[in-house]
Every structure is written in structure tokens, then in C-alpha cells.
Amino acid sequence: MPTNVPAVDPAVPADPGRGSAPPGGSRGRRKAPTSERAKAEARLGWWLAGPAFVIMVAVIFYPVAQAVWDSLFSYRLTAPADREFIGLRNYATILTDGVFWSALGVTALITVVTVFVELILGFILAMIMHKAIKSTRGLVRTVILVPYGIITVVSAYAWYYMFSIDSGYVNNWLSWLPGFNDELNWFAQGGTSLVVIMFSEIWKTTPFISLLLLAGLAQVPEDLSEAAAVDGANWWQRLSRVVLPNMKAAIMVAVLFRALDAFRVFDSIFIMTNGAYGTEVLSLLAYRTSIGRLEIGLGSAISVVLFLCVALIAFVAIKVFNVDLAGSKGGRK
């Protein structure tokens, strides 16, 4: 006798949602309905954070949009009536100029060297602050953080006068070294100038790195290190397999923040060499083009390229470290 009841495969488990899922749904899963309370909380969140979000977007993106717009014009402040739309020709000009690539190379060199050295020194200082005995911990942290509290311009002038051939005393300090010329003019050539500039950057901002890494060290569970020590792990094994993996988020933040800051270095170079002897960086090149030569269109194009480089650094750092800072996946991967 024929029947209209469809056959049921006993190998397929029963699915309560089966038959009620909408066509094209995600394999029978349905999104739980949002409660009225959750909707009200979401609306309240937008009302509270919305104004700040709009202001932040306006403050951040308006100058960028204006720079992008100006970079499409041949525009000099000395002849504003001759402003002319030229498309991407300003970008073609800077990308085919050796001065731009030299400035980009110097910027990348300063960024890589200073961030690498600061990361190592900052971790050592963070370990010292973390292990300092309780009675001296505040004093140790204060002493280490003093350089970061000094204004960058003041710090740059201090390092300039310290190494100056006229008023500096470093040559006298180093005169005992064999082969060292005590008449060395540090700011008369590119190599020695960059050494002083990078020294000043490292001295100034290493405390910032150490502060971030100290926060990361405080997040490492002590019981994990103690368990590793009980299992026979030596100091290096505990550091590389317990401490550093648990500091991944702090290391990423430290490297990212400092790399972005180092790539925009300006004050130290402006004061010490003003870009002479091959020490010009991208930010100084943009300043000299826009303010010095009043080439607004060309200077805006350099600024846009600098912005894209900074965005690329942030993107690469986030992808390389692969850390879930929002904590949506447990805080770390």
C-alpha cells in the first residue's frame, strides 16, 4: 500500500531544527533573537560613544583626506592662482626621485635599529623593575623613567651639545680609546650623525618600552614559571617557553607603538643635522617641501606616502604577532 510519509535514514541523527531552517541558512543554525534589553544597551552604547567616535573620525580622517586632495594638485603657496589638477603626477615625481628613496632608507634604518635595541634594553629594564625588592621598587622605576619624561626637543639639544665639537665633552671621555680621534666632529658626516641620533632616540624612549613590557611581565602567571622550574627547566627555557609567549600582547603593543613613533622621527634630526649629510628622513622631507619650499601639493604627496607606510607597519605588526587584543578569543591565540 503506497504511503506519503518520507523515508527516514536511521544513520542520520534527528535534528530538532530541521525543517524549520530558512532556505539557504547556515546548516540549520539560527541566530538567537536579541532581547529588548540587549537592544536597549546597544542603543545606549551608541548614544554614549557616538559623539566621541564622530569627533575622533573627524580629527583623524579630515587632515588625511585634505592631504590626499591637495596631493592631486600642482599647488604652491607663492602662486595660489596657478593651482592645477594633475592627478597622480606628484606621486610619480617623488617615487622617481632619489632624495625620496634616500629619506625612506634612512627612516627605515633608524626605525629597525632603534626598535630592536630598545626592545632588548627595555626587557632588561623591565626585568630589573619586576625583580626589584619592594622597598626600592618605586625608586628604581622613577630613575629608569626619567629620560622619557624629558621633552624630546630638550633631549635632542642635550645630545647635540654633548657631542658637539665646540662644547661637547664626549670626545674627552673617549680620547683614551686606541685609534679614536679626539678632534672627531660627529655632525660633519652621515654615519656618526646617525649614531648620535639613534643613541638619543634609544636613551629617550627605552623607558617607554620597558614600561609596556613591565605590564606584560606582571601578566605572566607565577605558578607557570614555578611549575616549569619544578620540572627541571632552566632560566632560558622558562624565559622562551613560559614568559615570552605569555607576554606576546605586551611585546606587540611595545613594538607597534615604538615603530610607528620611530618612523615619524623629526625633532632629533631637525635639531642635530637639519637633514644634512644624508640624514634626512621622510617627515623632515615633507616638512621642508611643504613649509620650506611652499610646495603644498608635493609635500602632501610625501605626507600621504608616509601615512601609508605607517599604516602598513601597523598592519604587518598585527598580522605577524596575531594577538587578539579584544579578548574575544581568550585574550591570546
Given for the second form:
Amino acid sequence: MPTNVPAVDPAVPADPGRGSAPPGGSRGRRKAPTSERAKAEARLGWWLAGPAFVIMVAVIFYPVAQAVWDSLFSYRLTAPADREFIGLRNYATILTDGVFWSALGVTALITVVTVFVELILGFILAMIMHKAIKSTRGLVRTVILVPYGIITVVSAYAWYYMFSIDSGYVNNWLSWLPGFNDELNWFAQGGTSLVVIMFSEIWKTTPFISLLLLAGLAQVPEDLSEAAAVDGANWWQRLSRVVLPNMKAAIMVAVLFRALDAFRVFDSIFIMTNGAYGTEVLSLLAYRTSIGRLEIGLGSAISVVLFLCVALIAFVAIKVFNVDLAGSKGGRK
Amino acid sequence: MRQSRPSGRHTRRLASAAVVATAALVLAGCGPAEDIPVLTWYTNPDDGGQATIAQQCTEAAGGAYRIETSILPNDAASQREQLTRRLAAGDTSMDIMSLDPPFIPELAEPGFLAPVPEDVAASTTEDTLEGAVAGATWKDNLVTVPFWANTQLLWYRESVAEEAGLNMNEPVTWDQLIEVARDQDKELGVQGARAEAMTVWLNALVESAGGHILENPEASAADVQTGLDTEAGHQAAQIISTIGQEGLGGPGLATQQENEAMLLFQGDSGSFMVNWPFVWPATNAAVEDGALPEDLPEDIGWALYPRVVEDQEPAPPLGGINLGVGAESEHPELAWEAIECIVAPEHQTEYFITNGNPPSSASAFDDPAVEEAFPMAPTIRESLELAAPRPQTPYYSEVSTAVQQRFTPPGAVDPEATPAETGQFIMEVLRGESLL
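Instead of the form predicted on its own shown above, give the structure for the form predicted together with the partner chain, please.
Every chain and every other molecule in the complex is listed next, the one we just looked at coming first.
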């Protein structure tokens, strides 16, 4: 992409005086010859990174390749003798079934709603953490981060018991609301179940987004805000014209990471409804097909589709919205 | 950076210590205690009864083997998942397994279970109740050994039945229970959650009406025929639908399993409940703890499962646990020997009294201690003789999940359409045409 093309050829050291470029320059040549030292450093780099690369291939690419291979078979774990190559028929079954599209829709809904709400809340919390006076800063940050430190399954149980019709107390709390039925069984229908599931997800992971946004806020130079204030910009103008544009990379990274996370939601739904009453999501469908039904072929195909969806989200975020992962780490675009 | 070498004396001392430690480990590893073969028994969670029996049988073996227990997950579906994965992977530690009867065909069909030796089959089933033997059999072969058998009873509040003028010594029907709950504004304890409990309920209703969920459960996935779109299926759906739509199962019906049904029954709106015998010790324990009123147990009665058709015997749910041996076990002979010890009638009696799980052996019911702890033991025994198993098919898990998806929430069941739709759905799933 044009904006990403570096202005300077990275092969040419920024400072010719300290690098290995031949003295006097080399007009007309695009690349300077690589010195022995640079070659040695490159070799060392490969030796250092090589084992990690091999391990990555072993633990990530091998299972993915195995899943792709298995997805081409009709294969049930308890009937190994009936294993049969069926090409892309598993994918045809999946893509023509309403259960898949419903699960995809619920997954997308949870992703969009939770990420949007978390972004707003996370930004507010990041501002609070950023502006908290020095003496209380540690305490404020700790308090805000507590939910993120709780294991997801534990938090899911906590929310389940809060809203459960047998042991829950939320109905008691809300009974004063006009029109509220205090015999509401939250987990007996899709709408209310999803509300609780999304509440728990938002409660659990907003601190994650706020932490990323706090890092982004800390990167915005104070002098820019001060200059804008001197020029007469009000609070909203300073926020929208100075702060937000300068932390765009941090915001996009937060959205990308959290969207990928939300798209793979599993624990909360597994505990609260186990996919009942319209709360089925893709990861749960893949789990139930592979592990519950032991249909390895069909389950692998769903996992591959889930993997492609996640890859698509990452691709769209990085290419279309132009997320610069390096930029968020303090580099400049 | 190179570190300075330790002095010679220090090295020798370290080496001597290492030799002594290694020798100790080797000697410990070769000691006589380790010569005893260890049998792993994968147990479903209970109140510690299986661990006690394991210890007793280890002592009785006199050093021939040692049984170690390994606890499986809580619910039956998760237990099945773990056992199946391990068996499919050829795990050699699957010496003894506590198996839920509906999942046995799925493990027997691909040959994951070691065959039961004829003498073991004869000695462990000579006085076993018929339903329990049926649940341990696949394609006319005994593939597991019954350990304990379970069934559901109709539990009722004496005060409610009395006010309604019902004679509980006579058979009662679901229609009568529905009528009483309506008239007295009470709630019925049934299991309407999207879980295995729903299949248990539906199967009992269909079987009580003279039908079957699957007409030919032993057939291959492509040839299975369902029996839901029948008079029996429609009658069963009508009962579930009425209770769901009229709110007779309480506001929590759509998420209610056995434990929640028990809590409902113990409360002020309790009237009738279909449930396993565990509710009796659980209620008494809650009374002892002061969580429930002292006079509650006196108000609780029990009877055979309610009828769907007035002049037709009910077919109560059949549960329990059977014991199987993995085909890849390294000690199958010892495992069968241990199983003979485990299922001895005296162990079944003790297990019933201490853990509340009824025996599969008829003679175990004859122990006077049983009736003392469980005054309803004769009713349980009678119920076990009438009980009908859930469809015995290698595809049970899929059939059950399909049933659960279509028959929940109970309020959304349409007596006219749901049985036919469910039958169609089951066949599509088994033929690989639909996701589940």
C-alpha cells in the first residue's frame, strides 16, 4: 500500500557514515553490497529465530493442515472403518444448513455489540486511569483490571448464578421496575440469554481494551493538546482532532485483538446455556460436532470455516482499515 | 562465561549423593509393592462409594491386583466424551469403566470393549433384574456387567394428593396430575431443560404410551426409522406441551433438570415430581441441616411412574451404571475378576444404603437394611421391572441431542407438528445431511 512504502530503502543504512555503504556513494545502484558482518548477523538471526519458527510450524500449521485434510472425509471416531473421502461435501453441508448461518449470525452479533460497547467503556476507563492523580493511580488501575484477572469460566459461573432463576438474585433486584416480571427465566430464551452473555463478556474484557487504549493515550504528546488549548480548542475538539487521531493505531489494535477474541467466544455460552435457545456460536458448534458427535470430518470442516472467518477479520482490519501493528508499539508511521 | 569448576572433593560428594538417590529410587521401584498390577477404574462422581468398594476389593484380592479410581466428569455426556476419546486412542489404562447404559452400544459396536468371559457373564447376572441386563447387552451379547440400576418414581406431597382426593395406591395418569396442578395452583416437578433429562422424560412418555423413539435402534445410520410421528409420540408431546404452555412446571421449566425439579418439589408450590431415588436421601439431609422443615419427609409419598394411557402399565426411565473393560486393557482377566468382586450383592446393598444408588441384583433388595434406609425400595424394585431403556443405538448421542433441540422449551412443543419434525430431523442428522 502506498502509505506503507518506506521513504528510504531499508537495505541502505540511514547513516552512510556508520554503515557498510562504500565511501563516495554508489549512484545508480539500488542496493549496497552486503558486508560480511551483515551476513553473519543475518545468519545469527536465522539461527536464533529458527527453533521458534520450527515450533510455530509444528504447533500451528500442522494441526491446521490436519484439520483441512480431515475435513475432506466422512469420518466418525467410533466408526474408523467407515472413513470415506468425500471431497468438499462437508463444506456443502455446512454452508447450506441454517444452523451454521444462525451460529455465524449470533457470533457476529456478539462480536459487534461487545467490541463496540467495550471500546466506549474502555476509552472512558483509560481516560480515568490516565488522569487519576498520582497517589491513587495504582489503586484505580488495579480496581479496573480485576475482572480481567478472573478466569473466564469462573466469571461465567458467577454471571450464570446471578441470573439463574433458582439461585439468582438479579430478578429480586429488578422487581421494582414497572413491567418487569420477577419470574423471568433469563436463560430460557435467546434474547435475554444473549444479554447476560454479552454483559459478562463486556464486564470481563473491557479492562483489556482499556489497557491497550491507556498505552495509546500515553503516546499522545502532551504539547499537542496544550498547543490546541492555546489556540482555543475546547475539550471535545482536542479529543476528536488531536487525541483520537494520534492514537488511531492503538484503537485499531484494540479492536482487532478483541474482535478476534470475541469471535471465538466459547466459555461463557458453554457454561450459561450450552448453546440452547438460539445462543449457539461457531466455536460451540465446532466443539459439539467434533467432540460431542465425534464427527471428526464435519467438525474439522466447521473449524476450518471458523479459522477462515478469523483470518478474514484479521485481513480486513490490517489491510482495509490499515492497522499498523508496529505503529502501536511506539514506532511512527 | 565459563564457571569455575567445583573442587574434586565437592564433586565426589555430589556423585556419591546421586548414586545413593538413584539406588534408592531403583530399589523403591523394584520393591514387592510395585509388582502388584494396578487396575484403573474410571468412576462417575458419587459420594465416595465406588472408591470404598475399590479399596475393599483390593484388600479381598490379597495382592493379586490393586484398584485405583479415577473420577470422570459430572454429567453423563462429558463422561461419554472422555471415555470414547480415550478408547478410540487405544488408551491401555481403561481397565474398568463405569458406563451409562445408553452409551454402551456406541462403544461396543467399534469393538472398544473387551468381551465378557462366559463364566463372568453367568456369575454376575444370575439374579440381575431384567431391565438392567437389557441395558448391558448389545446385539444379544452381554458386553458389560450391571453394577447398579436406577429408575424414576412418582414422588408426591401427601397433602396435595389428599386434597385432590387421589388414591395413590391406585395407578395415576399424567392427565390427573395436570388436573390437580391446575386446580390447586401447584407446580409439577419435571425436567424441561435442553439436556439428557428431556430425552429421559420423552422416552418414558413414548414407551408408556406403547411406542418407541426409534423403531429399529440396531440399524445402521442410513436405515434407522423413527417412531415419533405416531399416536404414542403425539400423546407424549401433548403432555409436555400442556405442562409447558400452562406454566405447570414453574417459571424455571425450560432450564430445569433433576436437582432444580427437586428444589421446586420441596418448596411451597410442590405437588408431584418424577425423579430418581436420590431425592430421598437429599431431602432428609437438607432437613437434618435445618434447610427444610422437619415435617417435610412425612408429607412425601412415592408411587410408580404415572401412566400415559389409563389402562396400560407405565414404562419408567431406566438408568444406572454398568461396568466394562477396555479392549486395550493390559490386564483384562484381572479386571473381570475385580468386576466380579465389585458387583457382589453385598457391595451393591452397601452402595445403595451409603450412596443412594439402587442395586441391579434382585437379592440385594432382600437385605433388611435396604428397606430401613429406603422405605420405597419395593417400589423401586417394581419400577425397575417395568422400566424401559432409552434407544439402544450407536448413534444415541445424536438421537438424544436432536430430541432435546426439538422438544425444548416445553412451552414451544406443538403436539401436532413436533413429533414428525423431530423424526425427520433425527434421520437427516444420522444421514449426515444436517448439522446438529
